[in-house]
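Presented below, as structure tokens, is a lone chain in the form predicted on its own.
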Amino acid sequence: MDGKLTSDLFRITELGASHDPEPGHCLAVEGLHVHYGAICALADVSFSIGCGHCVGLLGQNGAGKSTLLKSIAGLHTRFSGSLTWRGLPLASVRREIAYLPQKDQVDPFFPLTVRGLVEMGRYPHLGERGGWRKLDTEVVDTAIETLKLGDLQKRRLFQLSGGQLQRTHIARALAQEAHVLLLDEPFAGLDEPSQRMLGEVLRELAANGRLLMVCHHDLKAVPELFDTVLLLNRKLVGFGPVTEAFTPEALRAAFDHPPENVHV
């Protein structure tokens, strides 16, 4: 991508669908415990992070990465601990948080076009006014342009490639005016050009004030994609800037069988 993405993101800001990083825009997780019956999925997880970051969630299968995202997204309601955004309970600021599940959890045959899915991002805002306005159309148009989906907006979801479908979901999050984007393995199954394009999109979104939390399994790509890492092994075993927290010691704590040939 080029400077067009950055300029379009600033245009979304002008339309009211973004925000400048502010000190009060902080996601705080304190003492989070999640159980599935007798199985402990997450134990005493605590961290806080402000907007303007792209955070890589790292850990082996079953480490609790998806559980953490779903808890923040409000899809898990049986937990103990505190989850807040801007100092407010997450339940009161749901429209500022967008969850993008793994591709295999999305029904590609749901009868929607690209534009129809992006328009769904405006639905949380319609209740306040009771109708669709010119501003809603402008925000949707700009989100579609930003993710380079203009030529695809009339296509059905099942006609999209994996990378195009991921960009469509991110466009919906932009139209929603989401400040926090939770992405569960968004790079899985994408070819190399699609991975590069998606990586550039995520970095630009963080640079323009969003907070992104991304489950990811390709450790070799971590320094290129993320500025912050959070390593889980059912509990928090590492958290901080990539240059400080992405260490051999943290990888050994996060993986029962640490991957080899990973440059840290």
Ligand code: ATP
Second form
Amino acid sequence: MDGKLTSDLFRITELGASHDPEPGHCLAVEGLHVHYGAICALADVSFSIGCGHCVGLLGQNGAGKSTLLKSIAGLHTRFSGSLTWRGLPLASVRREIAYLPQKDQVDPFFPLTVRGLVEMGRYPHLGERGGWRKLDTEVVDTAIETLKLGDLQKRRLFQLSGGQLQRTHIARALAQEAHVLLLDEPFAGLDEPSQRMLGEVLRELAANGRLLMVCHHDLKAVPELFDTVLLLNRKLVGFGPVTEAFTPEALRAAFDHPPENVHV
Ligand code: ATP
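Form predicted together with this ligand structure, per the form predicted on its own context:
Then the entire complex follows, led off by the chain already shown.
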């Protein structure tokens, strides 16, 4: 991704020029418990992280990764614990947070173009200002350009490859001016070049001050993709910089059958 384009996007948006990491920009989760009926999906999860990081959420199937992202995204209303961003309850800062669900939960046949989906990112900004403005068009243009979707903007979503669809959803999040991006397995099913391109996009967004939390299964790619890891096994079993927290002990705590040949 072109660094200049990204900084253009941050300049054009209204929530702050470069979005440099700021001390107050902190996502804090304290004592989070989530149950689905009798099933305990998350027990007493606590952590806090500032913006400017790309966090890999790791754990075996059913470990609670998606549940954590959905809780932060406000999709679970029945939980106990405290969730704040910038010291404010998440419910009051929803538009600063964007959630990108797993691919199989997105209807690719929904009758929308690439541009139409990216424009939806502006909707939370329209109500208070009464209508679409030139600025909204500029923000959408820049988000599309930043994710290199210019040639695809008139295509329908079902005409996109997996990687192109992921980039479209990220462009929508940028048009929304989201500070926190929650991505559920964005690399699933992508071929290697698409994975590399998406990895580059995520790293650059973090370098520009966004906070990214990404569910991920390919442990070999962790050191390349993320600067921080959060390991779940219903409980938090590891959290910190990749260099400190992505350890064989943490993997043993997270996985019943820890994968072999992972370079940690
Ligand atoms: P995966 O890697 O397979 O996507 P995950 O780590 O994201 O798994 P979650 O989807 O958060 O795990 O699920 C955590 C637990 O909660 C699992 O035991 C799962 O079966 C259960 N669960 C998730 N969603 C629901 C639901 N809607 N109703 C009942 N149980 C659920």
